[in-house]
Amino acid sequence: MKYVFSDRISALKPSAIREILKVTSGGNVIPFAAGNPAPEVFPADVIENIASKILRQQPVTALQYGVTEGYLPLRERISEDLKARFNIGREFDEIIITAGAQQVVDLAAKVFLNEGDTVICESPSFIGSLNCFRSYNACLKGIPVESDGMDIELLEKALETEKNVKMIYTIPNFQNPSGYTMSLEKRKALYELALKHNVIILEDNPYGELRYTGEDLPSIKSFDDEGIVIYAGSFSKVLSPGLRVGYSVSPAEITAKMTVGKQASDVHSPMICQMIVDRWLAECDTAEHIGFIRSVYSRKLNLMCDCLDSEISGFISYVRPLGGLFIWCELDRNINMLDFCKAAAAENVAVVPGTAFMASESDRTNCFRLNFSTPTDEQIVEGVKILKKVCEKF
């Protein structure tokens, strides 16, 4: 049988990162391409104990259907924590639990985007979100990301000239893939521009807890007295990505529509996973655990930067990230990035070409993304030495 797929899926390309991971999944490959947490930071024993306790004490709740909005104790706990620590959430806001922050992006797109509507996004940006917007046949308008965040002048121009702009998508903290952090001034300017032009902001913050240097900056959502920001959070980077527990904070009217959209996808997120996260927040020293993660990743970041500086500083330039999981490296010559990454893969080092993260196929970049959380210390040292050989070939 010849299959005739929908127009929206026929034009969609698979994630370059996932395809690279398939090809380079062998045991000898140095994994600079992924963004997985380091295995040593998983609190596996703690999760095992919590899960066992839940199944002994609340088996029916854990194994039965739940409400689409999510497990109420977890929603209340998240709400209290966000308000107390980050001034996130107003009386008009409500929380929905999702399958990771990625589902928040999908639900926001489902709720707001008609075919042909425009999403303004950072360029480069997270490929998973870009592909999500493309799956709804949205037009993407990429705004270059500077070391302190999105170019605000170009953002303002795009808001004035692009047709049917429905949403601005941003990752303000330790952006994926660039690692850049948006300044406080730009966060405020972005909010004011969105308010002026009546456009929703989708603030994606999966890496916010992973700061290694400097002081935390307020989220864009913390300014939101007008109800124009959808905030996407996740426990993937601080507890476990396999649990697939994320959440959205947005005005109740938006949350209600997202709830209907989620019912059409998966009814609700797994109850036992939500209950594990709730008990972890209630019973464990989460600050201590996050501090441990920060110490591990800070050391790995310093090691990778030291190796880059000593081995390939003559070939690349980069801005040292203040947190997150990624380093954005720019080659000093105009090189075909796909060829470069294939050459690295042939030497058993997996890196991601920067072109995979661009809003438009016509956008060009001479950059590639490195991840430092997944590889071991030994792999970081060896992998950068191999990249030096690849750089010399080009």
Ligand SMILES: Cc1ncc(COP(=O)(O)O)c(C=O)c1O
Given for the second form:
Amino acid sequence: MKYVFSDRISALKPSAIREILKVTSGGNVIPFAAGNPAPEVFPADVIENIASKILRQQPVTALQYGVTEGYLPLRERISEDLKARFNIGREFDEIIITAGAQQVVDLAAKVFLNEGDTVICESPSFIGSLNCFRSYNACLKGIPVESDGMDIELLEKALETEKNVKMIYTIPNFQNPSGYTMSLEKRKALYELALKHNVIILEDNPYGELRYTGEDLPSIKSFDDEGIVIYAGSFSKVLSPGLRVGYSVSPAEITAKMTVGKQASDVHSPMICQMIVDRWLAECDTAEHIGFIRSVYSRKLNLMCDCLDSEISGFISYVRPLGGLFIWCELDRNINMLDFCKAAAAENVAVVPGTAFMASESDRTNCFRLNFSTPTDEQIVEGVKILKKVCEKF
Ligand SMILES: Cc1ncc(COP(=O)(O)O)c(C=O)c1O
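Coords for the form predicted in complex with the named molecule, given the form predicted alone:
Zooming out: every chain and molecule, the one shown earlier first.
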């Protein structure tokens, strides 16, 4: 049979990261490509204990259908925590528990985007979100990201000139892939511009807790007295991405629409996973666990920066990230980034070409993304040495 797929899915290209990972799926590949948490930071024994307690004490709640909005104790706990620590959430806001931050992006897109509507985003940006917007046949308008966040002048111009702008998508903290963090001034300016132009902001913050240097900055959602921000949070980077637990905070009217959208896709997120996260928050020293993750990642970041500085500073430049999982390396000359990454893959080092993260094919870049959380210390040292050889070849 000749399958006739929807336009929506036909326009989507396979993720360059997945393609690179396919080529480099052997056991001895140095993994600088994915954005996975370090295997050594998963608290498997803690989760085992919590899960068995849940199954002993509340088996029916854990195994039965639940409500689409999510497990109420978890929603209440997250709501209190966000208010107390980050001034996130107003009287009009409500929370839904989702399958990771990725589902918040999908639900926001489902609820707001008609075919041909424009989403303004950072360029580069997170491929998963860009592909999600593409799957709704939205137009993407990329705004260059500077080391202190989106270029606000270009954002303003885009808001004035682009047609049917519905949404600004931003990752203000330790952005994926650039690692850059938006300054407070730019956060405020972005909020004011969105308000002036009647545009929704989708603030995606999966890395917010992973800061290694400096003080936390207020989230854009914390300014949101007018109800224009959908905030996406996630337990993927601080507990486990496999549990698939994230959440959205948005005005009740938007949340109601997102709830209907979620009902149509997966009914609700798995109860057992939500209950595990709830008990983890209630019973464990989460601050200590996140402190442990930060110490592991900041050590790996320092090591990777030291290696880059000593091995390949003649070929690349980068801005040292204040947190997150990624370093965005810019090569000092124009070369084909896919060829560069294929050459690295042939030497068993997986890195992702910057071109994969651009909002449109015409946005140029000489960058590649390095992840420092997944590789071991030995792999970081060895992998950067191999990258030096690849740089020399080019
Ligand atoms: C910016 C950004 N948003 C969302 C996600 C999806 O994360 P989750 O596992 O919470 O769905 C990721 C994953 O890497 C990400 O980098």
